[in-house]
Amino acid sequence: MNGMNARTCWVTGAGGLIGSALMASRGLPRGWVAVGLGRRMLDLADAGAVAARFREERPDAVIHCAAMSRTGDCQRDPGAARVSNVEVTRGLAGLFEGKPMVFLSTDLVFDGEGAPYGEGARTNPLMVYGETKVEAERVVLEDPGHLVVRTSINHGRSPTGDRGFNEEMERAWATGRRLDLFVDEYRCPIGAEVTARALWRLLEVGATGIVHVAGAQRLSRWEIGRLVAGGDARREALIGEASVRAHVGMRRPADTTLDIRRAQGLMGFELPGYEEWLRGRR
């Protein structure tokens, strides 16, 4: 197929991490062309200039990855998150009505009381981001034809070299900060080339409603930190223990688990376990 035939796929965040690894991804489906906007590129908060942009190239569906991610961020300005997380979010699934619109979402919508969680689980986030997000997904689905995908914390190389849990992991190390993972905490951490797979292939079955994509094992924070050492001794002396339930500050869900059933009867492949994915990599 041409490129004058080629449908069009707006890729939002393309300068995070799982925006950058759908750009990099072997699994963009056949006939389609991704368009990666950053933030350089186009400032997603100004309304008109993403309606003219939309009008100009007319593209045929959107993964929306942008997001303000941070939750401390999220928590310290939740003015500021609501316009990254839901507005701009609310203009896209505007714009796109009628279109495929691929929303990614978090394990962060949930408490962490009831894991594992399917699609149609009760959300009810602890924190700032998660609230944002679950107001976001229901603007999205608003259009039946619309997908939001929930994920959990991705393992990657990002283009600014912070945005994966590794990377932040060993930023500190390099510097000789210890870090306390807690031992009670469990996520289902998965490759961000993975999810980008993932995705193209959702859009590409044209998947709708809710669909939730991770890793196949739950690991607790700690044991995620050991396998991201590696087995190198300084790293491994840098990481201690600590518990979720003494933790001061911000409330966090211990238990995010995802059931992926769904995602994998879409796709036609397994989603694998965080080990298993790192001893295909090293």
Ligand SMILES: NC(=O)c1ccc[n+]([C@@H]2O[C@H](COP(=O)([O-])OP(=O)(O)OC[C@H]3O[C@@H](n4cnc5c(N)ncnc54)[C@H](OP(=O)(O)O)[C@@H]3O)[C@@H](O)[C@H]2O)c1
Second form
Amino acid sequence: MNGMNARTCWVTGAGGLIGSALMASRGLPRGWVAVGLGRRMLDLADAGAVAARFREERPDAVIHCAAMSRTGDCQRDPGAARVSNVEVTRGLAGLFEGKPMVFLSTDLVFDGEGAPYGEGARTNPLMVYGETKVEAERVVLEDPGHLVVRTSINHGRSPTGDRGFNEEMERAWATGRRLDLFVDEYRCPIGAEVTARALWRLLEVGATGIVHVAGAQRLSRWEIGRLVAGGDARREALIGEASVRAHVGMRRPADTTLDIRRAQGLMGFELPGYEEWLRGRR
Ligand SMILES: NC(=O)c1ccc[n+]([C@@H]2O[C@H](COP(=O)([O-])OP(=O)(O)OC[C@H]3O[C@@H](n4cnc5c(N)ncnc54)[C@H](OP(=O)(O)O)[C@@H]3O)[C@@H](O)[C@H]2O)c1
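Could you present the same protein in the form predicted in complex with the ligand, rather than the form predicted alone shown above?
And the full complex, kicking off with our chain again.
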């Protein structure tokens, strides 16, 4: 494909875990060029600067990964979370009206009482992060051509080294810190490279509405920790058992298992379970 005729897709949050995986992915559809936007290049909260860049580059689509993505940060500063997660998204949704937009949302829009969750299930977030994502989803879906992708916890190597759940665990173990992991809180972990491949494919097939993209295997936090430890006895000795029922602080959904059948049907390929994916990389 001649570069002159290629369509351009902005990738926001390109300095983050999933954004950087998108930029490195071999799944970029033919005929598309990805333009990664990191915070140092463009502050997305500066609506004037975003609009100016949009007018200059005339991108054809956007995969919007930038966010205040840590639940604790959002809980501590709900105002900033709304700006990052809702207002920035509203601005982009306006600019990309009538063009493909893929918005990254989360399994934490659910309260954990009704798993497995299909795309049409009732949302009921338990924390500020999930609330901002529900609000942003509504804004994005006002355009019937836009897509919301809800994902679960992602495993990968982020440019800052502190965004993948595996990176958080590895940092703790490196300093000898013990991790007490919930034996009764369930997630569907997925490799960020798999999420990236799925996002490019969903853009390619023109998916709209809501799609769930997560690992095919439901695992407890404790099981996930053991898998990340990978049989290393020193790491395993630093994993303790905890119960979400005894947890004090921000409420946490106990089981956010996502039904991924719509994604698999649209994409034409299977999403692997976490263990299967890990086995494939070792
Ligand atoms: N990773 C997961 O497990 C997971 C699970 C469910 C949903 N998601 C969602 O998927 C998306 C991508 O997640 P991720 O893990 O890749 O997040 P991430 O690693 O935290 O990356 C987000 C990036 O967005 C940037 N950003 C935030 N506000 C910005 C702004 N105003 N202007 C420019 N850049 C800005 C951040 O920069 P700073 O670091 O400088 O703030 C960061 O580089 C997010 O929407 C997240 O909520 C992720």
